[in-house]
Amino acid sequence: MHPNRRLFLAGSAAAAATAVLPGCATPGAAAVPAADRAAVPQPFFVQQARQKLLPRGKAPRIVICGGGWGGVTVAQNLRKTAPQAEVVLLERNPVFFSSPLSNLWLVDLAPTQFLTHDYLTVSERHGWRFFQAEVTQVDRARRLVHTSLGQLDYDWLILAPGIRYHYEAWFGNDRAAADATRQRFPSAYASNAEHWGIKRALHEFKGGEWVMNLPPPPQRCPPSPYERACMIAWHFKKHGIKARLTILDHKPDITPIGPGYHAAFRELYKDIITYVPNAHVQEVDPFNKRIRTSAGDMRFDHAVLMAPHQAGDLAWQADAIGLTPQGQATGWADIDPLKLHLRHDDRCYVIGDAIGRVSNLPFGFYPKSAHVANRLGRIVAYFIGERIAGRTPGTRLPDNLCYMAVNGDPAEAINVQFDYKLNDQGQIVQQQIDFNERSARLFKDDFLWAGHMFHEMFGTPKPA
């Protein structure tokens, strides 16, 4: 495979309009030609692009975009700092999906109804508004949010667009190898319908090769791809499956929690999971089920494949998007590290997985992780209720947590924390605490975790 690597980063728009009339069509009536079609008056509710989506009242607006565990969070958060302002949040998806627990979930045991959420019940209850609608422009200079519904004005714009996966440095412009990888290989990073196709695959996979590879960092959630290679290698040992799971890692050790991982590998799954580190891709083919690397190649019965991670197409869409010093992309939101909102954008900021370097320090980035994108939603809530107020804010930096499933029986988990604080210089300086030996208090103590943020992002009922 020769790539092209002219990007497809935005793909195409394009939109029908359609006309309704009442009844059903009369077989052999005369069509209606094209000149006279476009007069035929549309019901109100049929998506028009340049409609206004909301009319503007006194209050400030905040407009929303994305729902995942950032956009939740600062959704009810704002109703607690900025209670006179008016709320808009915009998900393309009717319904939440948590990734975190999702590797317990595609082995059943966590269940589907402990990981998804209404997005319409908790807008109602604490009075912010929500819309399913997919974003296809954002216009800062006119504060104008374009979705599939209609425009939105705003004077607050919180961008929350998660991650997408970088394929042109894969395929190129090639989109039938990305779509065929996608579809065939998802890696249910990104996108909450992946989970259930990786899921289906699993409880069908009868034996053989499956195939794990790992991006290069900054990625999301950098220690779950091992959690679910243990999951998986779990599932497999229960039910007695012949198979073998190659990790492919592009990092020369695992990060973070190390030795925990490696005790697991080697302890509880040595027949089954095979860890190669260095493992940089060089050619992935999905239609032959082959990938090159530069620690070899294998071919596979079955895989999930990661590429590259980069912010979502949302902050491309922006213009969010740094620069290197090269004037090359970055891939990443350029963000003021201590304030939150885009360097020449005071009035929109990013939270979440798409936020670039905050530090110059060797750790760089925040963990891409649903606990982080959760309190940048606290912050970010705080900084516009004390700016409406006409506070100048004061200096908030996040915490993370994360807890990783080892083993389903007995049920074991270890667990990783960082903690942020500003040097005299006002880097951002972190400290990481592994905990590596693996135990049953960590295995529910995830489930305590995700209930305690399920009762502040949706109002369920709280962990005892």
Ligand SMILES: Cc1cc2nc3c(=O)[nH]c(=O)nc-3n(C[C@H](O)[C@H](O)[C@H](O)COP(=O)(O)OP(=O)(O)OC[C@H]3O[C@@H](n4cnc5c(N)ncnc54)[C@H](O)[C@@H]3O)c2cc1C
Contents of the next structure:
Amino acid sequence: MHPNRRLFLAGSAAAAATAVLPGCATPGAAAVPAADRAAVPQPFFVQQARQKLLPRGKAPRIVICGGGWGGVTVAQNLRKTAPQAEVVLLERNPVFFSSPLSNLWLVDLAPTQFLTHDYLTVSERHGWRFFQAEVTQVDRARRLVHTSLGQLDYDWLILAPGIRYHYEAWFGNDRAAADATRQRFPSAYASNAEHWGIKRALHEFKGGEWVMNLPPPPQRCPPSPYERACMIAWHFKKHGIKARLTILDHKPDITPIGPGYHAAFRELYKDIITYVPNAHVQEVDPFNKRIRTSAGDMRFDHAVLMAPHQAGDLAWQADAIGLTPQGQATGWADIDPLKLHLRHDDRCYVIGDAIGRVSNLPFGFYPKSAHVANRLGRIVAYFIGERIAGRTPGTRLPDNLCYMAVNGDPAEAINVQFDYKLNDQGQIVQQQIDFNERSARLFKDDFLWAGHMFHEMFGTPKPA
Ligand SMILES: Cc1cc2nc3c(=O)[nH]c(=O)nc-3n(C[C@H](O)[C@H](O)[C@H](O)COP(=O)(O)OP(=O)(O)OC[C@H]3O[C@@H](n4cnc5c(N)ncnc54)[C@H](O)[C@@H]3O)c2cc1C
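Mind sharing the form predicted together with the named molecule? What's above is the form predicted on its own.
Let's see the whole complex now, leading with the same chain.
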């Protein structure tokens, strides 16, 4: 470092320290007026990182924001479909934790190490770059991504941010109520850290009223809250905990695999689970542990409170959210359903749960599932590979497959599959097949499904 520069930095640090001293909470010290505080210079390294994260080479650069199910799948597949490209994945967490199977993990039916994967080792082994960084802004006009570690320009951008909780629908701008709800009664649908909160609460629960609410569609993994209810009820039963679990569902009935779940509630958890349909949340009071819905009010000892879902914050920061004809935000990324890039930016793809409507038919959205995120990751890897090679990609559609555990002893699950094709009018059509009969085979298949996914995403051994 140039000596003058070092002197300058030392001088400014001393100046900054002197400037803030009067503000310290020393008894008798005078408070610094707000106007003077605004003038206190920020230390050099506290400011937004402006340096380039990586030098620019000749290879086309593909930046992926979000390293969940969609992001990791697309990174791995791009090594095959676009081997000449530089692939960079930006993710805030140091390790991956799987939400699929997490309901089993809550009650110790799935081990932590099976669900947890290390990004750095995998990225080094497979030839893509991983940065543990928060993406703070996306400037699509300049093809620039801002992160907590620095800036990165791109040729192709893939947004895979998952979902956010739309607490504003419940609390308006009452941040304190939203924060209290998230901290005390997390749903673990948008943040991995929350899974530990639920597990702790469950294992410390001594009995009483446990409430879960389900938000209006579209939501992340629609059948999984009922799976969670079954696993929690099984835990109560196994440990002889005197507790009741009430499911407050926004929908008029359980879907998909409704008959399978109703049979499990009736035959396995009759004295524990109460299912309440058409329960539209009207008021949530996390301080007094109360929830008011169109189907009645409830007091609870513990709750899993799920605000409505929307595309992750990053999709909003990237100006990727669609608008209704009335000019309202749809809450989901505005993609071309067949090409999977933004309608108004063909260099920016969106995959996974953040994507908006794909069909005008009643189903409207692909299921917001890990399986679909994986399939969309594969498809976008193919699309970008073809375009870099100067070819026009063909049409490819995903499929979906979800296994849902309903019993822990004997271990049993039910399952649903979805297939998609184009009809004569060019619309995406959905076919749904429910397997409502619970079986040990489907429970085993759940682990096999995850094993195959982890093999593709993280290079773990292929399950036998
Ligand atoms: C309890 C539960 C059970 C489920 N069970 C199943 C199942 O059995 N089968 C199934 O198919 N699906 C299941 N799902 C759904 C599945 O987890 C999601 O559909 C899937 O994770 C979607 O993938 P994604 O890539 O869109 O989002 P995610 O996997 O959530 O990935 C998004 C990533 O982006 C990162 N990120 C977001 N913003 C930023 C930022 N600004 N900077 C840096 N990083 C950022 C996040 O940290 C996250 O890692 C379940 C979900 C839950 C909650």
